[in-house]
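As a starting point, one isolated chain is supplied in structure tokens, in the form predicted in complex with the partner chain.
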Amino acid sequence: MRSNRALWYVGSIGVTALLIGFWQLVADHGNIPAVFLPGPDRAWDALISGISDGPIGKVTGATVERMVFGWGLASLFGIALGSLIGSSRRAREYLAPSLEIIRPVPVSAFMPVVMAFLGIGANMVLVVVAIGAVWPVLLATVHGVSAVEPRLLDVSKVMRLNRFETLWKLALPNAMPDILAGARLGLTVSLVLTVVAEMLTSENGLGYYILLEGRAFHSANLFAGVILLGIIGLISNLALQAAEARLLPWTKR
């Protein structure tokens, strides 16, 4: 059964290879001008040469750094504020409705506002990414911390744990699955916002790079940048999935 599944997986990789081959075929023999659609060969060449002696390595580094810092900042802040709000019934009653109202606002709409306050610059990008990525973690933490099994709270009373100990030993571990799910969503959001903010502010990074290359009709470089962004998204997602499996061994099915 297991080897059967592996076989299917190999087959699905084969399908991907076929699709890439189809892309090559369309690029070579279709009627689409090469300016719009470079073949995978040209995109790959652009990627390799861009990394080895072009700017791609550097701009990718800048983008990943912003994404990870903004996300880290947002996660720390979100977990801290979320546990404060979640662990107190009173804070929940007063603040949770406000959070619920702000949540459906498209986060990118805050970008022009932050720009008006901070001007254009590296700080602004970081702040925008953090503001956007904080919501999933914050709301997940509020939910997870407040949804502790009541009997566990009784245990903490019997053991005379103070509020901080209850939070640290019971509520936060209990909220862990929610927090990690929120953090994963937050990382996706922060990649999106990093790219958008770079495009807006012309800060050196992959977002600005692909915008420039697109405007200059260097489509091979453009596709190389897009492929890299896909790889960043893929790797960050896989990394957090692995972290989840590591940190939450009991949720494995």
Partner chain sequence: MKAFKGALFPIAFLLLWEIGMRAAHVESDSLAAPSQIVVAFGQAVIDGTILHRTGETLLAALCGLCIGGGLALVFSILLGLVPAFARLMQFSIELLRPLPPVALIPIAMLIFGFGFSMEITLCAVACFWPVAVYGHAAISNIEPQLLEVGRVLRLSPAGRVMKIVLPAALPRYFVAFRLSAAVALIIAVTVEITINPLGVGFELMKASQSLHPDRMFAMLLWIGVMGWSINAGLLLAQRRLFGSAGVPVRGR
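I've shown you the form predicted in complex with the partner chain. Could you give me the structure of the form predicted alone?
No partner chains or extra molecules come along with it, only the chain itself.
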């Protein structure tokens, strides 16, 4: 098992190295002006200098804060509402059509409504991120709670658990793999929406920084911001994977 995992890591690093080498080759010999396609060496230098002497560190902190708070708000609301819907067959029958109608609606369609109530600012970005990131957690929780093993329900009857105790002690632990999978997807969605909302609202953050650098044709800084977004996504995903392995060790056997 460990050898397979080590081989997977080596293969992933090898593929990444090949892509970076191809990028460098195209940038050096592809007759593409550096103002449009800088090499990874220039982008990396811009990233290091931006973190040490430039504004990248500050704007990245603002973006990560919005991403985490929006994701946390979406996760709490999604788990709470999903638990109520998933534990009631009647609620699923009445609300499932509405959820399926609202779920495919782009988050951008809700932006004018949110702006009308909150205006353009940090709170608006937070709410938009939460609206977009709530769906993976909500639907995963509904599925996990509604798919409780019938034997567990029999156990709850034997133990004379009420509805809340059954939900808290049996249904939610049983649904935890689905919930964590939805939370991982929701975190990715929250990062994307944070960047897009920052670009649209001109809120100080990594998304607005990338937009400004692109308008100024500072391509190395632009690519540095994109690289940093990839690093943030990778680190956040690895963190949730580690949390999942700790909370659900039996799923990694």
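Heads up, when I say rigid core I mean the largest set of C-alphas that superpose within 1.5 Å between the two forms. Residue numbers count along the first chain shown, from 1. Everything quoted here is computed from the prediction, not taken from an experiment.
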Next on the checklist: Superposed on the rigid core, does the Cα of residue 236 end up 2 angstroms or more away between these two forms?
Outcome noted: no
Next on the checklist: Please state whether residue 26 has a C-alpha shift of 2 Å or more between these two forms, with the rigid core used for the fit.
Outcome noted: yes
Checklist outcome for this item: Students should find the CA displacement of residue 13 between these two forms, rigid core aligned, in Å, to be 3.3
